[in-house]
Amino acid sequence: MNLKIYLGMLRKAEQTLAESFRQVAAGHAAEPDVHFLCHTLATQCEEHSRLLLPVVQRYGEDPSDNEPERIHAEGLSATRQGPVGLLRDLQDLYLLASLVDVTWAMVKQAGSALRDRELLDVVSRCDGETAVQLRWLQTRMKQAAPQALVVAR
């Protein structure tokens, strides 16, 4: 069974999404929605990591297969600075979020192939959440784009 590996790549993901949000917010701390709401939405990604460790003792945990080491999204090592520079990050979180979005997807219908309730109950929770940031950062960059790109030098 394969939905190992798609369980290994979603703690990962998900594990990078955090870490890159706290990245984010320690970077742009002089936008307190951004450090705060970054804060908030880094703990949801660790309790989605850890709402999935029954998931993976039942099912296992395979981070070796080289087919989705190919499609692992690096997180965010350093912030920019400027308007721009926090859009370009926001940016980038997006991208990552998209990453788990899109793999909870799959572990959904894996989870519904298989009937569990349990996974599907963990995936209904945590997809949630994940759409939830997703319409965040979008809702975020729509108001940073005019100031970045209109009115900043």
Second form
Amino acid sequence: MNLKIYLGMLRKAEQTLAESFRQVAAGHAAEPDVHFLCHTLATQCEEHSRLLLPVVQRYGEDPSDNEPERIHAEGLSATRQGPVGLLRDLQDLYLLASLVDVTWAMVKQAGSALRDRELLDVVSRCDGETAVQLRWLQTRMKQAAPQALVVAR
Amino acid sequence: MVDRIAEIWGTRTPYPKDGLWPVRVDQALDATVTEGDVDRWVQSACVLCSNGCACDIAVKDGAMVGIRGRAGDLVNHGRLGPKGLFASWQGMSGKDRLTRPLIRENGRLIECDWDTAMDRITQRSRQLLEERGPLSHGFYTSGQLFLEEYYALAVLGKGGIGTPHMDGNTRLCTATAAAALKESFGADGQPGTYADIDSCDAIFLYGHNMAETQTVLWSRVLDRIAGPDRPRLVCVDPRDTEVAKYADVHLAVRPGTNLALMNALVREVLANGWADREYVRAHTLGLDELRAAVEPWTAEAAAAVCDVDAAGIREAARIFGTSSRVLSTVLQGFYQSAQATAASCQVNNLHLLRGLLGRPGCGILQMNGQPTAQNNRECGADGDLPGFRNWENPNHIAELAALWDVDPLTIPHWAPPTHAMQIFRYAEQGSIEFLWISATNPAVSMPELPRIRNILAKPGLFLVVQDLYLTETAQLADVVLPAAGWGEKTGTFTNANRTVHLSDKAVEPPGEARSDLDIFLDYARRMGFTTLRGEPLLPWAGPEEAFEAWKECSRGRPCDYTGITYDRLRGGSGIPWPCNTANPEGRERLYEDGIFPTDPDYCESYGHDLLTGATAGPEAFRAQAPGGRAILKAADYRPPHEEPDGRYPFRYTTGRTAYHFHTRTKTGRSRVLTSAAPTAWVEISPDDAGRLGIREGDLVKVTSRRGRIEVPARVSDIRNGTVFAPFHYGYWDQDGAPAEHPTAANELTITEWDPVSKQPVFKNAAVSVEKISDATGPAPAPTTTASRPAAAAGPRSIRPTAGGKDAEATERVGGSPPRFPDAVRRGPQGGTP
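Just the form predicted alone so far, so send over the form predicted in complex with its partner chain.
Entire complex below, previous chain first.
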């Protein structure tokens, strides 16, 4: 069943997002809200991966499907600096979180078709939190953008 | 005569449930003056805490020489606290008042005339607006100015310059009160009234040391306690406060763990079937989410996290769940701690679950710290829009634009108004290059002072400071403007239970000092801010015209002032808003009908996720179809971000003493108050002190990752593992900067804030404590308050705090107590109390 491809993608995407949240937390420690919340959200992502484990054990996971990766979402290798750097790092997190978000949506579709209550329970515990992660990133970016793009030196 | 330093709350006047709080008129006069010498009494209200006690200022030969409470006022029934009795007028007459503007020349501040100072400001302001635009400007104001001044500042900042970077130190004291009210009820607005103390069966004080922060309000509680049918009391506070002494249940939680406790209280109320199902169904949204969020929080689970007794949690919940009328009050122990908004929303939730709102004795008081903080929230000189308007609602922006006759695009509404900590961050990064600070002292009051001092001293930052005295902050300014203060100018302000008072000008300000309103209007005039039609944007000649303009701005909003005039405020009692055609005498309680301002077209906020602060946005909010129902918001508990470890093993918390306000700008200039609490100290429990070999009065060093203080230790009944320092003690009276032994509590505090209210976390940090040297005497901490020596220490030679002859005040008990709405309806009676 091809669901295992998506389960693999989802676990990988959550892990990548967790690592990237931690990267941004470390790189932007001078922005305390970003610093502390990114740690909190990284923990959330790790918890999502953990909750997925029993489902993965049933279906298996295949992170290296045969489809070639057309765009690469390998996470942040390093953080940038300054106000525009913060904005761009948050924007990268937004892209990674979007990937997680849409992957949850597809896994939920498959779980519904399979009438797999356990999987659907996991989705309902996690996809709401991913949606809030996206909203927080957007809230924080919208706050930072005018200053970063208009007056920051 | 009563020594009101020794007797902070004065003489008891007990009264029964549903009785009227007796009148007791407190009065203090300069020792050289008798009542017969007073030329005239001028109506005002006290600005030394958020209680807003109505008073009359005694004037003799053009000087303020004393004060007395106004018997007919709904707020205080004649009483005043020690700060009001002494510092209100003495604090204005320090010999070091600023009397002329100062400008920085070759690194030194020198006196100049107003034209020179204002030219320097407008020159820099114009240049920056031209070169960098409005986002280069920031304004950081206060909870001390008058309504008219905040409104003027809001209009010039949001409609003239168009900068989102406006906030007040209200962010430090009251932002969470506003945030929690917005999240739960859709808009700011205090649901309850102080009169709920008269009728309640139980009072819950959440992180609210009312005995020291609002001494007159606590007198009202003490008088119920002394009466025949005292209310039960529950206190949540890590210290053994006066409130704790009278509590039936004292939950001395670990700092930073409030939400775990609150989730457990809510869970107990739900699990025991104490909720009013009909009320919840008809008037709230979100019960399922709330139930799910609190489910893991059994009393035992919370007890383990908070380090309190599970039985105590159950007993507190039982008192809440089974008393017919409960009053809750909340203050900085919740607001300045981790997960502030989430914990404060749970207080609202408890009342919503039981339908305990809008009836006598059933109230919520999400308190304020400062006397005029409420007006800053209403007028929008802080992180709000004027009239509780919603920055995400384009129609609200259009209303403001039409009212001010400016382009809607001028009014920043693309993101929430910038909060204080972020304004300072932008200044640190150099994108805010013009910062105007009025009536506040961030060099002592903000967290992590070493960092704040560096920001304020940055060469690229043009700093304007407007104040009564040359504060620690003013010493770093490029331009210092001498302000006229309380008693030297006319204006209105509103206390924590929505009561609006007028404060009339009693005396002339010293030298060339000018009112903050005059200064803002002068700046606007010089800058040439105009409307689309080309008229002056702020055309007002004085405070009454500004007030009339504000009334129009408030029309139809929750804080509707349209029925109030200066004339109506003279003579009688203060008037609680809303005051309009529907509520001609004002309104004592909100939400009697269970209808809340959550209509999406009307609400002040679409709400946030309480864990992250993510905005919900208009679509999601509308989709809930709130339709006037309140929202039961919840979040799971997360441990505070800085917890004790091997290197910093103690939890550190900060706060007030009864004898001082803020950074002592006024109280430090009253001799009796200063003698009661002259210098800084730190409180530590007997067990911890014993383990570290610390004895009463020993000089100790308290260190965090950010800085250190070196102050004498008071061995007190604070909980084990936690130390407390009062935040009043900066350096203006000792050369302006920290010397060998720094004393300001905020040297140690962390730069962090609540994700929703953006209120800084002053009440949780990790510190180490070590003894430096032996005591030369007991610590300089009052013995009359939470800082009293530990009971276990037994009798020892620490002299009880007293004020002596200079602290004597008269108390006249008797007369018929004011009641709502008669006290408001009674109308002008002249200047007598």
